[in-house]
Structure formats: C-alpha cells, structure tokens
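Read the single chain below, which is given as structure tokens and is the form predicted alone.
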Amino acid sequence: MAGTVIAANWKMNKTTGQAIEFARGLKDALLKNPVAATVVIAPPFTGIGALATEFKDSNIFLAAQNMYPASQGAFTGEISGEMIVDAGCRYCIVGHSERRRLFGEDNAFINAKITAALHYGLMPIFCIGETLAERNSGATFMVLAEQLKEGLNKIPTNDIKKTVIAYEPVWAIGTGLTATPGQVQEAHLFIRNLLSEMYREKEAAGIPIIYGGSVTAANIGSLMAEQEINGALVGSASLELASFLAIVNFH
C-alpha cells in the first residue's frame, strides 16, 4: 500500500527569511498536531540550506525543484545531485511541466535526471501529464504511457520503489482549473496498472501516485477520497501556511 506525501512545490517564490518564517510555523504546527502524511517542501534552492537547519530533527523532508543529471562539470548555473543531498535534500522534482514547456526537457533528459538521483539517494518526485489537447483528441492514455515508460527506461526495480510519481495534467497548472476527482483516479490507475506491468505488482502498488494541478484546501478532501491518489503536488496554494496546514490536515 503506498503512503501519503503531500508536497509543496514554491517555484520562484519566497526569499530566505520568508522561507524560514514558513517553516517555523509548519514545524511547530505539525509538532503540536502531527499528521500520518509525508510532508515534502521544494523551496528555490536560495533556501535549500536555511531550511535544512530549521527541519533538521523534524518529520518535514525537503526537495529540490530542479537538477542536472552530470555529477560536475562546466554547466554554468546548474546544481547536481551531489550538491542537492549535501544541502539536506531527500526528494527532488523531476519532469515536471514548466521544465517541459519553458526548457525543452524531453523524456530522454528527464529519464537521465531521474537515474542520476537515484544515484545519489535522490527520491525523484517523477511529473507527467497531457496538454488540454491532447485531452480534448483522446491522446491522455498515450501521452502518460510514452512520458512514463520514457522517463523510466532502464530504472530497476529495487529504485522504483524510491520513486514518487505526480500526474500533472498540464491544463490544470496555475489555471484554476482542477481535474475532477474522478478524472484524476481515472489517470492514477493507468498510471498503477502501466506500472504493474513495467515492474511487480507487489513494486507497483507501492509506489505513491500524487496529484498536482490547482489543488486548494477546498478540493484536497474530495481528492483524496479516491483510491488511487495518494497525495498531492501543491504550487500556490502552498504559498500561505494557514492553506497548506489546511491540505496536510485533509481529513
């Protein structure tokens, strides 16, 4: 049975001291009323470190929103895998679709991201999703089916049961637009029965299936009362403590 991982994905969003000033409240928040869910934030990397320091000894984990799949090198303004697990980073965001979009990342670089965190100890958060066309013609099973098994090429078994996988249908990003909750289970058992058949069952139901796309503490209740989602991938709505305390606490 896979677990629960809500994750906060702040993009460019927050210099370091309001950074610090959201993690003392949602530390002291979750340490007075703790919650069964994993609790991830993906700060810029700017607050990677001061973060580290505020959740060290803590049940908060943190990820990075990006990296570069060499270990070193002349990649001017990259950070690696190495760099991000010695700032105190458990999970890293891979694929998702702002990177796909606005950096022409193709599942070929994305499947070189993930076995390089992997590497490293990374648990890659793995993102995929449709466009509202591809929606609309019918291509939402062939699109998640070509990003998943792209993405994955060559990924054993023993590390897929380190990864998580976020289905981000592309339409609902920062749109206001949420997948219902039955489109959303709809593309999560894809997603579980795809991976059945790339790996074990026993590997594959294991693997928590996380949602991202406008979730807001009105629909995280009605999202997770679906079999197949496991969690959620929060962008704005993570943005205030008060509306991601409000996600964590979904019950």
Contents of the next structure:
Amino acid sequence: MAGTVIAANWKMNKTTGQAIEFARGLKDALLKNPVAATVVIAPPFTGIGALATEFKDSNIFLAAQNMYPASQGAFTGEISGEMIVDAGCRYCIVGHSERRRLFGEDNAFINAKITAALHYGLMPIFCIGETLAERNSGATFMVLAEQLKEGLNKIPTNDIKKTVIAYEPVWAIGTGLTATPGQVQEAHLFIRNLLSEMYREKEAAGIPIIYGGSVTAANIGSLMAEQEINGALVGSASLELASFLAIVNFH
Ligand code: PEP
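Cool, the form predicted alone is there; where's the form predicted in complex with phosphoenolpyruvate?
What follows is the whole complex; the chain from before opens it.
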C-alpha cells in the first residue's frame, strides 16, 4: 500500500524571507499536530538552502521544481541533481506541464531527468497528464500511457520504488477546474495497472500516485476518499500557510 504524500509546488513565488516565515509556521503547526502524510515543499531554487536549515530535524522534506540531467558543465542557468541533493532536497519535480508547455520538454528529456535524479538519490515526482483537447477526443489513456512509458524508459524496478507519480490533468492546473474524484480515481487506476504491467504488481502497489490540479481545502477530502488517490501536488493553495495546513490536515 502506497504512503500518502502532500507536496507544495510554489512555482515562481516567495522571496527567501517569505519562504522562511511560511516554513517556521508549518514546522510549528506540524510539531503540535503531526500528520501521517509525508509533507514536501518545493520552493524556488533560491529558497532551498534557507529551508533546508529550517526543516533540519523535522519531518518536512524539500523538493526542487526542476533539474538538468547532466552532472556538470557548460549549461548556463541550470542546476544538477547532485547540486540539488547537496542543497538539501530529497525530491525533484520532473515533467510538470508548465515545463513541457513553456520550455518544450519532451518525454525523452524528462526520462533523462528522471534517470539522473534517481542516480543522485533524488526521488522524482513525475508529472503526467492530458490536455482538455486530448480528454475531449478520448485520448486521455493513450497520452498517459505514452508519457508514463517514455518517461520511465529503462528505469529499473529498484528505482521505480523511489518514484512518486503525479497525475496532473493540464486543464485543471491553475484554472480552478478540479477533476472530479471519479475522474481522478479512474486515471489513477489506469496508471496503477500500467505500472503493474511495466513492473511487478507488488512494486506498483507501493508507488504513491498523487493528484494535482486546483486542489484546495474544500476538495481534498473527497479526493482522498478515493482508494487510488495517495495524496496531492498543490500549487496556488499551497502559497498560504492556513490553506496548505488545511489540506495537510484533510482527515
Ligand atoms: C501544479 O502546478 O502542480 C498545480 C497543481 O497547481 P494548482 O494547484 O494551482 O492547480
């Protein structure tokens, strides 16, 4: 049975001071009221060092929002997996639809990132999801299968256990449109079954499949009531402490 993961994707938001203020509030709240879920914060790169200090000896983990697959070299503006681990991250978001759409990342490049992340001991939070046009034309499962198979190409069974899959329908990200719990459950079941075919059933059962797309305190409860939904990747609603805490305390 997969564990629960609630991850905050802050995208390009928060100065270091703002990140520290949030981190202190989160840490205090979770010390007073611990939660069973694994809580992950993905700040911009500039906030990682400071938050690593804040979250030292806590149960809150850090994720980078992106990485470059090469280990070092002439890649101006890029950050390697080794640097991300060194800065204090346990996870790295890979394949987010904003990176696919705005920066032209394709499945092969995402596969290179996942491979490199695992090589450095980072746990990838691997995002997949269909556009509205793809859903409306009945192509959702085909798109999910292609992204999953190409993104996980040559990732061995031992490494898949360290991966989190985030189902993020593109039409639900930052739009206020949430997929219904039934739609998410259906997609997650498809992903779980495909993972069982690609790997062994036992390993597939242990992989957290989390949902992202306009998750809020108001809808997290009904999403988490579905058997195959193992958590959430939260954008907008993770920027305010009260709102993120309400999501983390979804029970
Ligand atoms: C995201 O960017 O991963 C996301 C899910 O954003 P939002 O919650 O704002 O839809």
